[in-house]
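Just one chain is shown here, as C-alpha cells, and it is the form predicted alone.
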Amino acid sequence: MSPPRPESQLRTSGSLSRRLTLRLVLSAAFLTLVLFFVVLAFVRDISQRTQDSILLASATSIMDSLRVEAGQITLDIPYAALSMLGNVSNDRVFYNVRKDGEVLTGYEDLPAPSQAPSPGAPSYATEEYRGASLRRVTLARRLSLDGGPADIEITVAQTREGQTAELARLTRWALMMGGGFFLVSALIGIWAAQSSVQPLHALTGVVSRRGPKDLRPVRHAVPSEMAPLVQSLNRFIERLRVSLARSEDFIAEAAHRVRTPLATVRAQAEITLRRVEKAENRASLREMIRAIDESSRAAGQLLDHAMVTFRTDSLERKPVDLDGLARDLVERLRPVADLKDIDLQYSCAGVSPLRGDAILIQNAVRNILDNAIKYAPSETGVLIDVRQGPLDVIISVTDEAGGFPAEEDTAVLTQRFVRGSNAAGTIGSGLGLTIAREVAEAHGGKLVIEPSSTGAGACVSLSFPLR
C-alpha cells in the first residue's frame, strides 16, 4: 500500500475564508467611495444653496427699498441687507444698482450678467473679480419713470473664501466619516467571512475526531449549501465500509482456501514419497514437497502481510499481556523446535500490560520466533526474553545461527522480499521481518536487529511503548 499523500501536496485553489474576506472588504471600500462622493456632492450643493439664499435675500431687501419720488429713483440701502452676508463669513461683499445699464450706485466694475435676467427670476453666476472667486446674484425689476418704463438691476456678490474653507472642513469630516464606515464595514466583513466558513470547520472537526474504525454516516447539522457535500461523503463512507468488510472477509477466506489445499497436497506427496523406490522419482517428489513448502509459506506470509496492512489502518487499542502472549507462542512452536533439537528458553521478569492490537503483536512475535527456529542449527538454543524498560516493553529473540556478516546492512532485511546472505537453501519469503517492523511502527515502537551478546548469532528485538 502506498503511503498517504501529505497534505502539503494537495491541490488547493486558495483560502475560501481569505477569498470571501477580500471580496467583502473590497465591497466595503467601493461603498465607502460611493458614500464619500455622495456626501461631498450633497454638502457642496447645500453650501451653494445656502450662500445663494442669503445673496438672494440681500438683493431682495435692497430691491424692496427702491422708491420713485418726484420722478426720481431713491434708494436707501438697509443695513441688514449687507450685514447678513457679513454675519455668515468674513468674505467681502460687493453690490451695484443699474438703471437701463447705467450704474446708479455701488461698484461700477462689478461684472453684470451677460444676459439680462427676467423680472422675478434671479440670475446666479460664479466669476473672477479682483483676483478672487465671486458668487453673485442679479435681480431685475421694471419701474414706471416719467411716463415710461425703466429697467432696474440689482447685483449683490460675495467672495467664496469662507465657503471654500467650510467645504474643506466638511470634506475632512466626510473623509473621517468614510474611513470610519470602511473600518466598521471591513470588520463586519471579516466577521461575516469567518462565520460563513465556520460550519465547514465544524464539519472538518467532526470528521477528523473520528477513530479509524468509525465509519458511521455524518449526522452533523450543516447549512443547506453543504448538504450535497455531506451526502457525497456519507455515500463514500458507506462504500468504504462495504469495501473494507469485503477485504477482511476475502483475506480470511483466502488464507483458509490457499493453506488447506497446499497442506493436503504436501501430505499426499509425503505419502507417495514413502511408496516410491526409484531414486530419481524420490528426488522429484522431494523437490515437489520443497516447492509446496515454499508456496505455502509465501502464500501464508503474503496473506499475513495483507492482514497486517489492513489491521494497521484500523488499529485496535486494547490491553495486551505480552508475557502471556509470548509464553503461549513458545508452547505452540516448541514441537517444531524439538524436531530440530532446538532448546527454546523463555524468561520474563514481569511486565505491565500495553495497549495495542493483540493479533498483530502475536503475528509479529511469531514471525521472529519462526525465523529463529528456521535458521538456527540443530542442538542449539533460542532465548525469548520479555522485559520492561522505563517507557516501553521489549521482547527479544536471540539465536545461535551465526549472525550476519559485518558488511551486511541489517536495516535492509526489514524490507519486503529481502533475505540475508545466510538464507540460501532455507525456505522463506522475505516478509517475516517486514511484518514485524510494520507492526512495531504501527504501535509507535521499533524493530532492532543486532548481533547477540555472545556473537554466536543474532538478536531481534521488538519494543512497544507503554503509553
Given for the second form:
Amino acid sequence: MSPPRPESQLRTSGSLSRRLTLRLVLSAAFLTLVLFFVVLAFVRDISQRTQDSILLASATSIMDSLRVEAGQITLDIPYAALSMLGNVSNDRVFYNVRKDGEVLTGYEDLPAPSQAPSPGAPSYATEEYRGASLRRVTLARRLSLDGGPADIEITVAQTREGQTAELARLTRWALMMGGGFFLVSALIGIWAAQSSVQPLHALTGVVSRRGPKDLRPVRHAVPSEMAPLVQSLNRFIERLRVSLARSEDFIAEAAHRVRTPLATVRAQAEITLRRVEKAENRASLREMIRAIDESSRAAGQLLDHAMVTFRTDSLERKPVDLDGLARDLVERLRPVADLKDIDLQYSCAGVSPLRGDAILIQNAVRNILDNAIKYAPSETGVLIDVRQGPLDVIISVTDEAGGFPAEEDTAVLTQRFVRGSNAAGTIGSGLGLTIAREVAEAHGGKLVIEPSSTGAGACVSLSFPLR
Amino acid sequence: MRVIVLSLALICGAFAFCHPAQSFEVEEFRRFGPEGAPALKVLSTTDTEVLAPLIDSFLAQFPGLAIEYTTLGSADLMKAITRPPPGQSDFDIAISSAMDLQTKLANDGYTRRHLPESPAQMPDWASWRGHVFAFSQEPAALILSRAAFSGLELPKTRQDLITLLRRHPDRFRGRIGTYDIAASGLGYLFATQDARTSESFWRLMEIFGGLETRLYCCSGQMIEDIARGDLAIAYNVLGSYALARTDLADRIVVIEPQDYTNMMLRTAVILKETSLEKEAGAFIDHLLNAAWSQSPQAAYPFERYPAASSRQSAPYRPIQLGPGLLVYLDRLKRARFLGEWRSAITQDETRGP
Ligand SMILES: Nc1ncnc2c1ncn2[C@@H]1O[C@H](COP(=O)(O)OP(=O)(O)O)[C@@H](O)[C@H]1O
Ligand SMILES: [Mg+2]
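So that was the form predicted alone. Now I'd like the form predicted together with its partner chain, please.
Up next: the whole complex, starting with the chain shown before.
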C-alpha cells in the first residue's frame, strides 16, 4: 500500500494567486481606462480653452479698435488681431463685424450666433463653414450713434485642424501613458499576488519537508490570516499523534496478549505430551501443539502484517546495512534449517547502505527465507546472495524446493491470505509474500519471483533502489 | 517691354476683385510642351518670358506634359478663381506676387495642400499651411537717379533719406515718385508693411507730401522717369524690376535700405479643382528647388538672397505669410489706411481721418 497522493485527489477551486492576479490586473485595467478618459477630457478641455482664449483675445483687440467718428463706425483691425492666430497654428482664419445684424466688414456668410450674445459675455460655438469645422467666438457691444444705439457683433473664427492634430498627439501620448501605467500596475499586481501567497508556499514547504514521524506542532511564523489554519492543523496533528500512539500501543499490546498465553499453552501441551503414554492421546496432543503453532504463527504473521502496514504508512528512511542484516538473519535461522538438514549458504560482495526501515526489511527477508526453508525438502541447500546492481541493492534467496506451482500466477500468490497448491501440509497464513512485496514497494523497490537457474527450485529476490 | 507688361498686370490687379464682374482679362496665353499632351493650366501674374526657362527645364523632366501659361493681373487672377465665369475650365496652379491675395485664396479654401519634396532647403517662412509656397524674394528698393545725386552722398537708410530731403527740399521738390497705393496692390502691400514696421514711414510720407510727390500706377513708368532724370527718387519700387532694366543700369542706382528692406515673396498655390495634382505638385517642387536649393540654376530668373539669414540679418525682412496679411484686405482697414496715407502724401487735411 503506497501513501496516498493528496494533490491528485484533492479537489481544487481555482488558484488563489491566479484569482488575485486577475483581480489586480482587472482593476489596473479599469483604473487605466478611467485615467485615460479623465486625461482625455482634461486635455480636450484645455486645448479648447487655449483656442477659445486666443480667439477671444483676437476678437477683443478688434473690438478695441472700434471707433465712432463723425457718427460713423470705423474699424482699424490691428495687424496682431489675425497674425496672433497665425502664430499659434496654421489654421484658416475668418472674421466679420456686424452692426445690427448687417455685415460691416469681413466674411459675409460667416455663421452668426442664433441668439445675440449679451455685451461682455462672449459666445463660443463649433460650427461647419466652407467644408471645415470652425471654432468661433462672438463678442457684442452696444454703441450709441447719432441715430440711437447700435449693436455691434464681432465674430472671429478659426478652423480646428491645429487643435485636432494637437489633440491627436496628446491622445497618443495619453494612450502611451495609460499603457505604461497599466503595465506597471499589472506588474505590481502580479508581484503583490505572488508575494501574498508566498507564506502559503512557505508553510507548505515547512510541513512537507518534515520527516514521516515528525508530529510536532507547526511553529513556523505565518501571517495572522493563516494563524487559524495553522492552529487547526496543529490540533489535527496532535490528534493524529495521539491516535497513532494509541494504535502502536494497541499492536504491541495485542501481540503481547496473544503470544504470551499461546506460548504458555504450548509449553503446557509439551509437558503433557511427555507425561501422556497413550498413543491416541499423544497424537491428539501433537495435533493440539500443531494447531497452537499454527495460530501462534498466524497471530505473529497478522501482527507482522499490521506492523508492516503501519510502518510503511510513515516510512522511516535510515541507512540500512543489508549485508549485516541478512548475515544476522541467516545465523538466527540456521538452527531451524539444521532441523531439516538444510544448508544455508550466504554470500555477499559488499554493498553500499540503502536508506530504509531496517525492521521492515528484516521482516521481509525473514519471510522469504522462511518460505525457502519451509517448502524445501531435507538435505537441500539454500543460497542467500546479497549484491549491488547499478541502481539498487538486491537480496535473492535461491532454494531447491521444486519451484512455485506452475499453474498459479505468482502475482496472485503475493496477495493476502493466498496460498499455493504446494502449501498443503505446511504451516502458513498466506501473508509472507504479501509482507515481502509491500515492504519492497514501500521502499520503491520490487519483489521478483523466478525459477532458479538450476531449475530445482525458485529464486525469490527483493531489490531496493539506492536513490 | 516685359517690365511694363508686368507692372500693368499689377495695377490692373489692384482690388478690382471687389466689384462683381463676369469675366477677367487675359494678358497673354502661351502653351509650352507637345501638342495633345495633358496640360497643367497655370494662372500667373508673372510675365511669360520670366518664367519660361523654368517651365522649359520642368517640361524637360516631364516629356509627356504640357503647360498652358496664362498671364493676367492679380485681381483678375483672384476673380478667375473665386468667381469663374460659367464654362471656364479649372486651373491647376496660381502664381502671384500679391502675397495677401494668395493668402486669402488659401484661407478661403480655394487651394490644395502639398508636401514639398525637399522642404529641408526651404526656410519655414517660405510656406503657409503647406498651401502657399514662396519661390522668390524681391526687395522693396529705393531707386535713385545717378545724375540727380551727383555731389551728394547716397542715402543708405530711410533716416538718411529724411535728413537729405529736409536739407535739400528744393532740389527734390516734384522729383519724388512712389506707388499710388490705392491703385497698386504691390504699393499697398509695401506701404502697409512699412507702416507696420516703423513709425518713420509716416514721417517720410509727410515729407514726401510736402515735396509734391508724384504717384505712379506702376514701377515701369517710375524707373523710366528716373532714368530720364525727371525723377530723382523712387520709393518702394520692386528691386527686381529695376535690376532687370540692364539697359538703364548706368543711370539708376538701386538701394536696398539698410534699416530694413521689405522682401516681397512671389508665391504659388495648387488650386483645389486641379485634376493633375501630382504634376502640379512636381511643378511647385521644381520652383521651390530652383529658389531654395544650394546650387543656383541658370533658369532661375530672380536674384537669390540668403534664405537662412534673411530673417535674422537685419535689413532683409521677408513679408510674413499668414492671416496677418488678411488684416490689410479688410474693407474698413483699407479705407482707413488709404485715408491716412492720402492725407499725408497730398497734405490735404480735409480728406484725412
Ligand atoms: N520458496 C518457495 N517454493 C515454492 N513455493 C513457494 C515458496 N514460497 C512460497 N511458495 C508458495 O507461495 C504461497 C504463498 O506463500 P506465503 O505468502 O509465504 O504463504 P505461506 O507460506 O504461509 O503459505 C505458498 O502457499 C506457496 O504455495
Ligand atoms: Mg510464507
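Residue numbers count along the first chain shown, from 1. We call the rigid core whatever largest set of C-alpha positions still superposes within 1.5 Å between the two forms. As the structure is a computational prediction, the values presented were derived from the model and not from experiment.
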field: Displaced residue check between the two forms: Glu127, CA, 2 Å or over, core reference
entry: no
*asked:* After core superposition, I'd like to know whether Gln115 moves between the two forms (criterion: C-alpha shift of 2 angstroms or more).
replied: no
Margin query: Using the rigid core as the reference frame, would you say Thr21 shifts its C-alpha by 2 Å or more between the two forms?
Written below: no
